[in-house]
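To begin, one chain is listed below as C-alpha cells, in the form predicted on its own.
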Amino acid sequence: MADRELTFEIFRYNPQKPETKPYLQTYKLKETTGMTVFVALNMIREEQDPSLMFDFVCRAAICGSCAMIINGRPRLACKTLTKTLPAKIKLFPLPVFKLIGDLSVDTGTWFRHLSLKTESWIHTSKTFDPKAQEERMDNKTALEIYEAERCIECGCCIAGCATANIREDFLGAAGINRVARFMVDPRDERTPEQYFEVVGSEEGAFGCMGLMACDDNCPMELPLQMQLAFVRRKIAKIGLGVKEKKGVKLA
C-alpha cells in the first residue's frame, strides 16, 4: 500500500470571510509507511497550503483535538492510518460544534457548557482537610469511575449522534457518561432526585434514539451503550418512586 498517491478532498471555509462560500479543495500526496491522516494534513500544510486549518495537540489519541469526519465517519486524524482508507479521502469538520475554519471546530465551549449543566464535580458537605488520609474506595468502584473518566472529549460521539444533530440541548453520550461517572462515585452526595433533574428528560437519558452511533464511533471504545442503559435504569427507578436503602446506591 505504500507509495500510493492519495487524493484528499478537504472542506474549506473561513467564517471570517463569509463572502467565500464553502468548497472542497483537492490535494495530492504520496503515501508513506505508517502515515496517518494527521501526518498527511501536516505535510499538506507544510508543503502545499499553509492556510489549511485543523486542530492537534498530543498526536497520540489522548487529547481529542484532531477529531473530524473522515470518509463520512467521525474519527481521530492521529489514530486513523491512511492504509486503512481508499486512495480518495474526504475530510469534513465535525457537525454540531461551532466551526472555526476548515476542519477546526470549537469543542471546548460545548464541553464547558456540558460540565456546568451536569455539575461535573463532587458534591459534598464535607470540609476539605489537606492533612487527612485519602478517602478509600473498593477496586470495583474505582475501575468503574476510571472507565468513564477515559473520555477524551473529542466530540466523535456527539458528531455521530442523530439526536445531537437535531437538538442542540441534548447532553449526548459524553454528557450521559459524565453523569454515570458521578452516580457511581460514593463521595458524591447528590440525591436521586437531584440526578433526575439533570438527566431525567428528553435532553438527557430519554432523548436517545437508540441508534448507538456514539458507541460505534468512540475512539477510546468506551461502553457508551452500557452507560446509557445504566443511567436510564436508575432514572426510571427514581421516576417510579423506588427508594434507595440508606447507604446503598440504586443499581
Given for the second form:
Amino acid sequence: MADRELTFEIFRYNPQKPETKPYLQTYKLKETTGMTVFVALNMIREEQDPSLMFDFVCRAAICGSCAMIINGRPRLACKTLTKTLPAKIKLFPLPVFKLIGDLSVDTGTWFRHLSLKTESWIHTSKTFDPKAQEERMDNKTALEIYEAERCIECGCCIAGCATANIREDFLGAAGINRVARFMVDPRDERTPEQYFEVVGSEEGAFGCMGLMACDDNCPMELPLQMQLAFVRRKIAKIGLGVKEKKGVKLA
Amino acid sequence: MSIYQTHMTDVLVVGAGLAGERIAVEAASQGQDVIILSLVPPRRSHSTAAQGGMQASLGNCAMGEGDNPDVHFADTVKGSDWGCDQEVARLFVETAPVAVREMAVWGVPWSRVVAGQRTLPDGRVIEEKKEKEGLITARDFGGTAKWRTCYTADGTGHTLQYTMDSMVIKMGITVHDRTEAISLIHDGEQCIGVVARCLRTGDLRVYIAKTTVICTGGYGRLYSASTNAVINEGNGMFVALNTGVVPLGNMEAVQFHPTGMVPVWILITEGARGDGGYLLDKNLDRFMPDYEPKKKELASRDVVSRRMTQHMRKGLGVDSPYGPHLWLDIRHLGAEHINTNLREIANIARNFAGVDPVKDLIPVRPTQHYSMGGVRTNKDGAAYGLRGLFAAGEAACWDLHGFNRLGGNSLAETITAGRIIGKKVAEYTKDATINYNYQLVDDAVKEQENRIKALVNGWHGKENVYEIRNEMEKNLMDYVGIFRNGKDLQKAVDNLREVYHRSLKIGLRSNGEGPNPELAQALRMPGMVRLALCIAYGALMRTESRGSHAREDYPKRDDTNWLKRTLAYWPEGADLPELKYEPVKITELPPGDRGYGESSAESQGGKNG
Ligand SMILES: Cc1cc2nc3c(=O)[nH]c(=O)nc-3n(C[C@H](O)[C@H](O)[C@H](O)COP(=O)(O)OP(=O)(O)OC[C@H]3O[C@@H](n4cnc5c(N)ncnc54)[C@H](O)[C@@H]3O)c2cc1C
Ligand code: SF4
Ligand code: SF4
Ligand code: FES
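Instead of the form predicted on its own shown above, give the structure for the form predicted together with its partner chain, please.
Full assembly next; the chain just shown is listed first.
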C-alpha cells in the first residue's frame, strides 16, 4: 500500500482570470503511511505547485473548512485517508458555493447568510443578571440542543442536494437542522408561527425532495433525515391551522 | 493611497476567535462601530477545536463542592509556577463564573448536573445532589483541587464559538473574513489601524481605527509538530513585534503535550494512558518503567514528554517520513473497552492515521500545544509601547498563565478577558481621537506593496519559502522543545539567525497573482522566524527551570534571580531580539512549592486540553 503512486487530477480555475478556462491538472505523488488528502495537498503545494489553492484549518474534522468533491462525493479532505481511495483521485471544489479559486470556495458567506435568514440566535426578552444563579436546564434538553448544534457548516449536505443545486435560496438540510436546534431550545421564545415564517416555504422545509443525499453526506453523521421530518411535521401543523398554545415549545 | 479600499471604524478587532468576538460584542453593545478581521470565517477559528472545557468555580457538581474563586486562584498561580500576574489572576477567577453564566443566557447548551449516584472510572462512588440538578456541571482536569471545568459534551469550544458568533450576527457587527492584517500603522506612539491583504483577491486594504485589538491566537505552527490549527502562525504577535516598540512577554514559555498523533498531530488525550495504555519504542520495548519505575506512563505530562524525547534522542524512536516517533499501545485493553470507553481516541486513530487501535499501534510523539507568551499588556489589556493598541486571548501575555497554563484556563481566559478588556477598550475608545496622518498611512501601504513586488520578482533572492519554514520548525522542535540546555539553545539561536537572514531573501516560484498562497506564506515568514528567535533566545537566557521551561543544566526554579517576566523587543535592523525584564507582581500568594510531588522542572501540566 505504502508504495502506491497516486495520481491527483485537480480542478484549476482562477475566477479573477476568466480568460484562462477551467482545466484539470495532474500531479503524481508517492503515497505514505497514514496519508490523508490534507497531507497530500500540502505536499503538492510545497513540492510541486505553490499556487494551488485549498482551505484547511483544524485538519481534524472540527472546523468544516475543507469540504470538496473527492471522486464524485462531497467529503472533508482532512478526514479522507488516501488508502481508502483508488490510485487515481479526482478533486473538484464544492458546487453551489462561490468559487474563490481551484478547490477553495466561500462557504463562510453562505452560512452567515443562512444564520441571518433563520435568525440563528436565542430570541429572548430576558436580560443577563451577573449576580443571579444560572437558570436550570434539564441535561437531556442540553444534549438535545447540542446534538443539532454539532453541525460544522462544511456544506457537504448542500453540495450534494438536488434542490440546493437548482434553487439558490434553498436553506438545505443544514438550514433546517439549524431551525430545529432553536426549536428544541426552551430559552428561545419564538412562537410556532414565527418559525413558520422562516421555514414554511419552498426555500425551507417544503423545497426538499426527500432523496436524502444530505443524510449520507454529512461527515458529522447528524440525523438530518429525522430533523427534516421533525421540522416538516411541526410546520405542516401550523400551515393546516392546527393551533399549538402560544408560548409553548414545539418540541 | 486612494487606489486602496479604506475602512474607518472606532474599534478594529483583528481575530474572530472567542477572545476577538467577545471584545467586539462588548464594544458594539456600548455603541461603538466595530469591524472584525479574520483569516477564516469566524466559526472556523481555532477556538472551535477545544473540546475539553473551561474553568469557572461554580461549585455545582459533587466533586466541585466548596469551590470558589480563592481555590481557583491558588490553582492558577501554582500552575503558573508563580510566573503569572496575581492581580490579573484575581480579576480572572472572580469574573469567570459570570462569563460562563452569560454564555448560558446567550445560548451555550452547557452540560448540567444530573442528580443521583454515579461510579467514577477509578471506582469511587459520588452522589450529585437533588438541589443542584439542572445547574451547570463540571468535569475533572489536571492540576485543579476541585472539578471546575464546565463543558458541553465533547464540543465546548464549538458551542462557545457558535454562540458568540450568533451574537455578532444578531448585533450586525461587520466581519471581514479571509482578510489578513499584515502590519500595524503607527507613528511610534499611537496605533491607528492596520494594512491588510484580502485573501479572496490578493488586494491590499487599509483599516483606520481609534483602537486596534489583537486577538489572533497562538503560534503553535512555528513548531513542526503542533496540536494547533494550521492557521496558528503567530501573525498578530509578529505584527506587533515588528513595530519595534511593542514587546512580547515570556515567549520562551511553551506548553507541550506528550501524545500528538503522527502524521497530523491531532491530540490524543491522557485517557488512553489513564486506562492502561503503554508507550513502546522501535524495538517494541516498553521504556517508561525504566525511567519512571513508580508512575511509568502515568507520570505527569511534562515528565512523560521529556522521557519520550530523551528516548528518541537515543535513536530508539521509530523512523517515518514524518520524523521519528514512538508507539502508543492500547491493544491489550481489548476491543470492547476500546470501542466504548476510548471511542473518541479510537475514532481519531482510524480516521486520521488509518490505524485500528484494537489491533494496531498508534504513532505518537510530544507535540507543541499552547503559547503562554504573547503581546505584553497591562491588566486592562492595553499593549505596552503604543496607545490605541490592545491584545487578548492566546495572542496576548495578559499574564494569567505565567510559565504553565492549566488545562481549561485558556478558553476561560478568552471570554473572561474579552468581557473585562472589552469594557476597557470601549472606555478608551470613547475619549480617543486619532490624528489621521495621510503620509503615515501611505508609507505603511507602500512598504507592504514593495515587499510584495520584491517577493514576486525575486529582487532580494530566490530562497524557497517552504524550505525556510521547515528549517525554522525543525530548529525549534529539535533544540527548543520539551527540555532544553544551553548548548542546544545556542545552536538554535545561531541556526535561526541564519534562517532569518535567508527569510529576507525569499523569492516566489509561482507568479504571486491574486490570493496566491505562496505569497501569503512568504509575507509571514520573516515575522515567524523573529518569533522563533524570541522563543529560542528567551529560553537561552533564562537560566532556571520554571513551569514548562525545563533546563537540564538549570533544573531548579530560581526565585532570587528569575522571578521576572521576559520582554522581547525587535529593534529595527536587528537579527536578534533585545531582551528586557520586569518583576512579576506578587500580591497574595508568595512563591512556594507547587505541591505536585515533583521538582519544578518536572511539574504537572493540565490534562486533556
Ligand atoms: C487541540 C486543542 C485543544 C484545546 N482544548 C482546550 C480546552 O479544552 N480548554 C481550554 O481552556 N483550552 C483549550 N485549548 C486552547 C484554546 O483552544 C485556545 O487557547 C483558545 O481557543 C484561543 O482563542 P483565541 O480567541 O485567543 O484565538 P483563536 O480562536 O485561535 O482565534 C484567532 C483568530 O485570529 C484570526 N487571525 C489570526 N491572524 C490574523 C491576521 N493576521 N489577520 C486577521 N485575523 C487573524 C483567526 O482567523 C482567528 O479568527 C486547546 C487547544 C488545542 C490546540
Ligand atoms: S433530502 Fe432534501 S435537503 Fe436533503 S439532499 Fe434531498 S432535497 Fe436536499
Ligand atoms: S449538516 Fe452536516 S453536512 Fe451539512 S453543513 Fe452541517 S455538518 Fe456539514
Ligand atoms: S480542516 Fe477543519 S474540517 Fe477539515
